[in-house]
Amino acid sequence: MNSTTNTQLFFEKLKSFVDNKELVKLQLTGKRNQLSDLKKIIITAVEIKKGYCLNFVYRYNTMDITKNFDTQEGLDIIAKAMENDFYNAEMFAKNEHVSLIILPNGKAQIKTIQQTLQAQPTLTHDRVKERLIDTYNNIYLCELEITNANGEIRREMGDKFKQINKYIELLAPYLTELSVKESLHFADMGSGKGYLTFALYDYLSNNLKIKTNATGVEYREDLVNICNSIAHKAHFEGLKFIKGSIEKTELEHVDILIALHACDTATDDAIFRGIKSNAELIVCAPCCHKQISKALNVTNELSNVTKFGILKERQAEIITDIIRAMILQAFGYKTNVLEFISLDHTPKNVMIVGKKTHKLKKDKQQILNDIKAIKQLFGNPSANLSFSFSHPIKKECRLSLV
């Protein structure tokens, strides 16, 4: 059977499954353009107010976009996506599992498996979203009171569970690209009650099968004791929590440094610790941008930007996180700024991720000069903005504009 026939057969089966309402799920993967942010498209059949439709989830590196199309338009979009964007299609129907693989030379291979256990299509729009953290028999989620004894998410903890899954979803692409594959150590600076610390340890150990040692650093001793007790119950032997501060706690070599919602300049202390440790991955979700707001002194054409209090605070947050991201770039990190989670769940929704690389687009001094220009623009033009200090970024991470 030739390639054209295989492709035609696949789309004939797809149309038949859609027409007969037997489609369970179709996934388009294997992106043709490796520079594209679109990782995959997930298609399911749904019944909504306007009728029977195809639901598309466009999965990008940092977000999902969902759209509904009528069946014919959806089939046309799938055909174009397979022609231009993806090499692979995997289709699950009521009685069959069909795969289509298009090789780089243009040849297409099709494989059909008759399913002994029939998958039943569900046409409701409110499906259970794919989760990277499983609730079944999950001891730490139960101990943290996110789930009940049956593994069901407690109604009042729904937002927290979404935050945990979004966190792992955002980090997953970076974690799979780590050069450290056999074992690693991550430190969570300011781990709090440990929701995200436990989830990251779980994902690294059980999903990625990496031998993981982890340290949660938390100043409140009662939370340290609670988290160590939960880690013991969950049999997370490589996870421990210790009492200490972000700035002063002594740590062994760190491959991944995490600092989520560290207040004021604690985020800068964490960035400094990560760079000093030569961590391969640094992840921060900043909070309470206080110091830079006091230092803003705009006397040029941008003075109106800081005229109103609430807008001044927001501008200070933006400038602070821009400089943090640029500092990471200056010290050899490919940096991205992401939406951590929707503003519906928390106003502190920015995440800065830096991945160590030796392929810099700009040299260090140029980036530091760019930071200096930003400080002059929003600070005191006559201020001493010297970059000479004993530790490489310790003072710069304090982000003082004067």
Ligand SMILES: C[S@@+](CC[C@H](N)C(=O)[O-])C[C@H]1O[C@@H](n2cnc3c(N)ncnc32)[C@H](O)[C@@H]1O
Second form
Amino acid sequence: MNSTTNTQLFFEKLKSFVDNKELVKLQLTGKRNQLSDLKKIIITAVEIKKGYCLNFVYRYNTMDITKNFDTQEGLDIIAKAMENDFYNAEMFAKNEHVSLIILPNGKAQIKTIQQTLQAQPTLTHDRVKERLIDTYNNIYLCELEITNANGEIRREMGDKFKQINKYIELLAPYLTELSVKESLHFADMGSGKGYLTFALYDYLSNNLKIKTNATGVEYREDLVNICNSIAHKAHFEGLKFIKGSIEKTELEHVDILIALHACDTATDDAIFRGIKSNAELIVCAPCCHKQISKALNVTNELSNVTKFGILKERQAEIITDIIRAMILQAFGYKTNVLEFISLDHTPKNVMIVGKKTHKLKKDKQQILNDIKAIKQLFGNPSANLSFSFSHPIKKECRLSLV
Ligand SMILES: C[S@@+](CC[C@H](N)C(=O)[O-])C[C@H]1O[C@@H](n2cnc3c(N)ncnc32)[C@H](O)[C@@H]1O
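Based on the form predicted alone presented above, generate the structure block for the form predicted in complex with this ligand.
Next comes the full complex, this chain leading.
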């Protein structure tokens, strides 16, 4: 069989799997350009509000970007990617496993294996995640009014449930790699109603079977009381919520520190606490970024980048999160920036994950100098840098002194 026929055959099969809703997963790997940051694309079929779509996860060296396309557009993108960007495509359908390999001489090989074990197409974004957090007999989900008394997800809480599952799904690979295997302590800074605190405690204790102690730190006493009462009802003996501030609350040894949507610069305080307590894993999903936005003062050739209000806001968010990620790197954390949840649900969808490593790729001082250069580009060069981007810089200075 010649190459064009093999490639055609592969795409015909792919189209038929998609049309018959049998596609489980397709992976494009073996990048053609070694300098490209894009390592692979993972495609699954999903059923979302707007209908049956293809979900693309673009896996870069340090981040994932997720996008949904309608099926025809998705198929066109896959064909283009195989032409220009990747050598290998591996496709899993209900009963078949098909791979396409483009050889350096341009010839294409196709291999088909009939699967004995039937893979099931996922179809919804949530099927996998639903398995991670079980709704059956789940006391805290019911108390938090995510499920009703029958254990069914309440219609209006569907997005929250998706968020919880996405969060656990993203963290799962990091959690299984933790050096602490038998017992650990995690702190959730700005725990709010505790949705994610309960889910993480549940996953660590019940799925990974790690003896877990956890502390939710929260300003609001009413939320602290509600969460403690739910923890008691759920028999989560190792989980407690305390009233206090992210900045000052005393904590016992922390293995994992999380701060999800902690307001404004509270995320910086949380990162600071995490680094200072030498946490193995630091996870934050920043909320608003008011501080840097106010301090942006671009007078150089980049001034047009901050000319329009809404784009200035977004630029400020990006710069803030880049600085946060770089600070983590400077202090010995291998850092990834991920999409926490699809933009359809919330614009606050960035998650920064730092994992302590002893093999730093870059020298700490070099990274701190790089941060300074970013601030110089976007801040007021004549002002004292410590104050031009007051909060994260203050943290960085404090961190430098640790
Ligand atoms: C947007 S909510 C997020 C709650 C929770 N982490 C989640 O993702 O569902 C932020 C919470 O952090 C609390 N918070 C903000 N800044 C704080 C600080 N400096 N110290 C303690 N709690 C703080 C707020 O009271 C609020 O309950």
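Numbering follows the first chain given and starts at 1. None of the values given here were measured: they were computed from a predicted structure. C-alpha atoms forming the largest set that superposes within 1.5 Å between two forms make up the rigid core.
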C-alpha of S99 off by 2 Å or more between the two forms on rigid core: yes
I48 C-alpha shift between the two forms of 2 Å or more, rigid core reference: yes
